[in-house]
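Listed next as structure tokens is one chain, alone, in the form predicted on its own.
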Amino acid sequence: MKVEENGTAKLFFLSSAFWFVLGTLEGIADATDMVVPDLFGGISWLVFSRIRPMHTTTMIFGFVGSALLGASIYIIAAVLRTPLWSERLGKVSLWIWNISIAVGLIALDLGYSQGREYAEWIWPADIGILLAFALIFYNCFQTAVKRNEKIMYVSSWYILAGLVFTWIIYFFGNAVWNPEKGAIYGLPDGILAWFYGHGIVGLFLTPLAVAVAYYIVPRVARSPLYSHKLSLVGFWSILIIYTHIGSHHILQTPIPTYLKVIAISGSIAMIIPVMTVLVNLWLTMRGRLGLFHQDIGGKFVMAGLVWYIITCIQGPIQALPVVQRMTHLNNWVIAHSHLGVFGFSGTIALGGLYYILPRITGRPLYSTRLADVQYWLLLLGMAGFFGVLTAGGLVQGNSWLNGETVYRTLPMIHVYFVLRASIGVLFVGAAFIGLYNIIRSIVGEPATESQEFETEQAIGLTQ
């Protein structure tokens, strides 16, 4: 039986489109519940406490994670100039991944949770996710071992390291050795939980998103990467710094002072890997921005990099204790997390999907216009969402700083919740448009005219 080349990546993209729809529907249910708490009449499987963790994990692992894994599997084979070591193993890992996500979400909706941020899934789902990561890494590693390209382009560095570090932080962050509770005890559990909670964004989504950007930007710009050495500085610095800054989420707790100092100083030091990546990519695309507006995948990636700048300027600033007095434990942080997961990683993930999918199918997207509509819906939605939640968070922070109680603060921010739910409709629409466009692109009729796509060698990516 013939194995379909790039079939694994294509199915990961299709999975991402499906999870995107589900994740946005969960999100709009959450937002509506915050506006009208009695709307669902106390139906157990629609209560906020169950839908909210379903939304966050669906978006992180289902939508963004699936798209980035699909892009990574394609990219590592492309830059190493060799087919994926095993498409069959790739599809096994795909199904383990999707089944594990489904098991985790169904369990959450039934009320079974480990009760820890981004680590709510029950033990069987955790085991499945870890197994999927291990199989994907093994497949990519074997591809690297048998590569035809001598030089390891930086995207492959980020992909392989991201998979290894994610496995480690997922194992420890979910306390997999404790199946019954998925946690340890006391304050150390809070420290461990935020080592994981921050790390799943910084060591899973961020490295894979950066790998996608490093692959697509030079190709769309039709120019070699500005500096391979600079890219490796960014690679090593993010691995060294990012692993220990999660404790800046719990500065108000009695954790050891040295952990607070490390977390704050590390957060500020994150400017090194972030600016290294951004400067390298912006210099690569310098004078060629018009090409990115002509390429739908490039357009998504460029927007994601802009969100990355904003995310990583805001992050170090809000890690400062004097700033946290106003911004922490309110909607400001929700705005920031959406900016990082959705604005940065999610937008780049979609850019990778739309850039790579035609190269897998051998024909153009079903509709570039629909993809462009999705782009503007997400861009306007993310800008509105970020603005509304940031403003609402400042109202909350100022009220609490002045001694107001929660019940007096809620009426002040109700209008922001209404705006949040209204803007969420844009995300739902964008998700459905993307699902339709991707399905039609995969199962549509072959193009009547052959379409040629440039190769790595043509633009000197690995030189």
Given for the second form:
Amino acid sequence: MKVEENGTAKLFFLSSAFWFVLGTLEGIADATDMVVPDLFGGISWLVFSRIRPMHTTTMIFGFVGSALLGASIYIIAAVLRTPLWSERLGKVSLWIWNISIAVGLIALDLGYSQGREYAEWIWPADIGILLAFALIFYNCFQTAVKRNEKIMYVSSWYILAGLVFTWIIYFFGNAVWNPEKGAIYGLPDGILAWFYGHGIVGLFLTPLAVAVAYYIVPRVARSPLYSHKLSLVGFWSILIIYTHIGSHHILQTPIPTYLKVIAISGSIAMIIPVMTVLVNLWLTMRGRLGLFHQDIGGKFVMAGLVWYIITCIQGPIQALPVVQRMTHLNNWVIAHSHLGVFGFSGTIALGGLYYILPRITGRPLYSTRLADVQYWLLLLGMAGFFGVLTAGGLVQGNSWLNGETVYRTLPMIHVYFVLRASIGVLFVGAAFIGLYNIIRSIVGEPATESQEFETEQAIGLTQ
Amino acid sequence: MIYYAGWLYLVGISLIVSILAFIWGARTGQFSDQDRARFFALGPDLLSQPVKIASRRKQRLHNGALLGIIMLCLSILATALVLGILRRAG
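Condition change, the form predicted on its own to the form predicted together with its partner chain:
All chains and molecules follow, beginning with the one already shown.
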């Protein structure tokens, strides 16, 4: 096994780019299926019920998870002024991670699923993911133990806590002590499933994405963080609040009222950690936005923070029962989950990737212009996606409340499904551009101006 | 209550882990010298690198796009809130 400095982070980035392409292809297959349900002619490995969980898990763990883990491994070493404890262990964990994702996805495509949202992967894949998390944590923890800087920067707190909490919620959320079903029983399983479902976004993707933002924003701004104290207030408050708010996903079920009260009040209280992050980073960026517009990594992170604002305003509002009557069990929620996973975490993950990769390879990105094209495709695509799905969701929600039947509602939202599939093409294009750019950045020389132009012509971006 | 004990254990475990980490942090001086900690993301190499700032046109375009997105999304959220309240009143 080849061991090189930051080799683990680099391969996590490459893996992320590959999974991004696969995840968007799965997404476009699903979106097309919603518009033309008979298109695939009943081919078993292309049916919606198999591709949908493949899409969500590929995006969460494969694309966003891999990029954030790669960035985290680089960042924790950088802010602690210490090399990663073991690059060899890092690469072992990377391969276990990737093989587990592949096993989970192939099994899903063959029809082997544990049937709980985001926890569909079969037991062997779960064990692999848990092992990878444990090894990555151990590597980061040993790096922290051997650190040359006594005080830990806020990013390292977020990374270590994110890895510990993800392991806990993944272990319990997938009920790995029950290999056959990956579940417990009755309503408590619903609570457990959403303890996991919400936690995998909030305690895996969010802390790592915030850690990346806390590293990249001061660097791009070339300014110290506005307040390290404030950042720690945000960190400890998210740790205390986040674990028990997942039940807001099942407010319409007969779970005990005290759980609903905890979930709703916790959701509202999430405004505290979110605002500490946003205010702190905004005050660090203030007066220096020109630097962010110029730096492709900084640009992605800045857009990710905009999506973070919107996601975190939306979250508490939709946790209110009066709003949830209208928004739950329809495409509104799909818009929110795309905003959280793809808009916020995914965009910041790409920001981390594009900022860190040139520093690992020691040369500029193959093409910043291609990365910029990818940025605009994702930004405009995400805005359109959010608008279309939210509008479609409100139509659906109103219909449910009016007592409409499904077969009368479906024609009403067909146009939104067509728009969704059309916008999905932008994401697929963006993913392919990203993969090409990242492979060339790792293996080749940076492009000259004329080569960039030729590449853009070849993929039809210029006339 | 016992029916849901498993969930409460999980919340309990996560709180205990958080509190233990906080106590460790306080005892090892992690919350001292916070002014120095603000600079940790900035490496020693950073300030010697050249600064590039985007053109005014590029800045305006990007700021406008982000602001437009924020306004679009907030108006959608406001619509949902108003619709929800009206439906409840109706």
